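In structure tokens, the next block holds one chain alone, the form predicted alone.
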Amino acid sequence: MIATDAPIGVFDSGIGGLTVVRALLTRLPHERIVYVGDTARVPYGPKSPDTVRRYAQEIAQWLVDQGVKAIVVACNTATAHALSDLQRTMPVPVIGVVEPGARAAVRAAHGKPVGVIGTVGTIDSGAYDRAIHAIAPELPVLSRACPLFVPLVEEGWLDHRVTRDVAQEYLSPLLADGVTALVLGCTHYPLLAPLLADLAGPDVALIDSADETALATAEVLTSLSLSAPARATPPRHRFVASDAPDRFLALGQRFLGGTLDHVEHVTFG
């Protein structure tokens, strides 16, 4: 039997999934979290689906071994390639980021074109196209892979001239086609949201699936009677990196501040 005070496991290819952690902390303040950033193997986007599935299975099993009660796949590429496998093989509920993001995009689009930007793996998978069309079959969806964004974010170049030039190159075709909602289909991309909003203009809604994913997680825990009881003191969280934990700590504090004060090092593979 799964204990209600067990932690939620969250994983991503790097630091980007901390956007999901931030949303979880806001919506579920009594829950403990164990977060894994697979910084040794980031980015997942250019890797083959089989490789991503292997990485995802490995980290998900490690989280189960740590005693988590649910797993949130914060990585869009891992969600696209591995979610169904994880839901079939893991003994705890597994939630991905694609379907929640698709629901938010459909609401924001008001029947007009939706743009999706993501890693090569996420875009090639067609996961967002399928998820959006499952809700709104006639809605136009325009997708663009943006492979340079993850390394730029990992480098901390959030408003660098080079990043702005790259973003302009990526977004121009989508904006020319009249998208009114733009899905940030990688958890690293919300760190670029101010820059992307400036380039896209006020008529384009940026869709960050983190809040929707936190809501979906809350709904799953409630439906299974797994929500944590209220605590007298704030819960303690664990953060794990597969490489360069000191760098992870420095970058991660931009997301979470003092909530992230220590990073463990665990090697996978």
Ligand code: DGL
Second form
Amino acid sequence: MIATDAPIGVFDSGIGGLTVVRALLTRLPHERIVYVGDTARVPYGPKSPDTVRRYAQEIAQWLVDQGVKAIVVACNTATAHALSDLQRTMPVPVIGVVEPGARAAVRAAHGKPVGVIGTVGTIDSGAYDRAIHAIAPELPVLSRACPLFVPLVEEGWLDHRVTRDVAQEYLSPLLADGVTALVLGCTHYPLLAPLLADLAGPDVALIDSADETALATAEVLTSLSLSAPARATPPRHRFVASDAPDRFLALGQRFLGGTLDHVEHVTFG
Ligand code: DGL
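Starting from the form predicted alone, produce the coordinates for the form predicted together with ligand DGL.
Everything in the complex follows now, all chains and molecules, and the chain you saw is the first one.
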């Protein structure tokens, strides 16, 4: 029997998944969160599907051992490679970011082509194409891996001319083919949203799956009667990094402010 006041587990390859945490805190303010950032093994994007599946299993099992009532896979690459495995093997519901993002993209596209950008792992897996076509089989989907974006974001070059040139190179073919919705299929890309919006122009909707994923999580908890009871005091969350917790704390506060005041160190694998 899972307790309603048990926490929700959230994990990502690193810090980027805090965008999903922020959306969860807004939509589900009574829920407690245990977040794992696998900072020792980031990036997942260029790694093989088997390796990412192994990492995801280790972290999900650790979260289950902490007593979570549901798991949100905030990482697009881990969702693309490992979601169905985790849903089969974990004793709690597991929610990924791809399906919610696909739903939002189909809504925004109005039957016109959808663009998807992500890591090499996410794009090569075809996960977004499948999720979009499951809803809208005829919708044209144009995908492009953008492997230079993650290092540029980690460098803090969010509006640097080099980033602008790289983005222009990546987006040109998608824009030339007339995409009307562009899925930011990677935890880091929402930080590039102003620059990408500028390049793509006002007719292209940028889709950030964080809020859709929070909505999907709320729906799953409600349908299973697992929503947390209202609390008199704000819930305490836990944040865990597999390497350099101090760096995680400093960077993470940019996403979450004072909500993030302590980071634990746990080694996986
Ligand atoms: N979290 C990854 C994703 O959303 C990006 C960073 C990485 O490659 O690990 O795909």
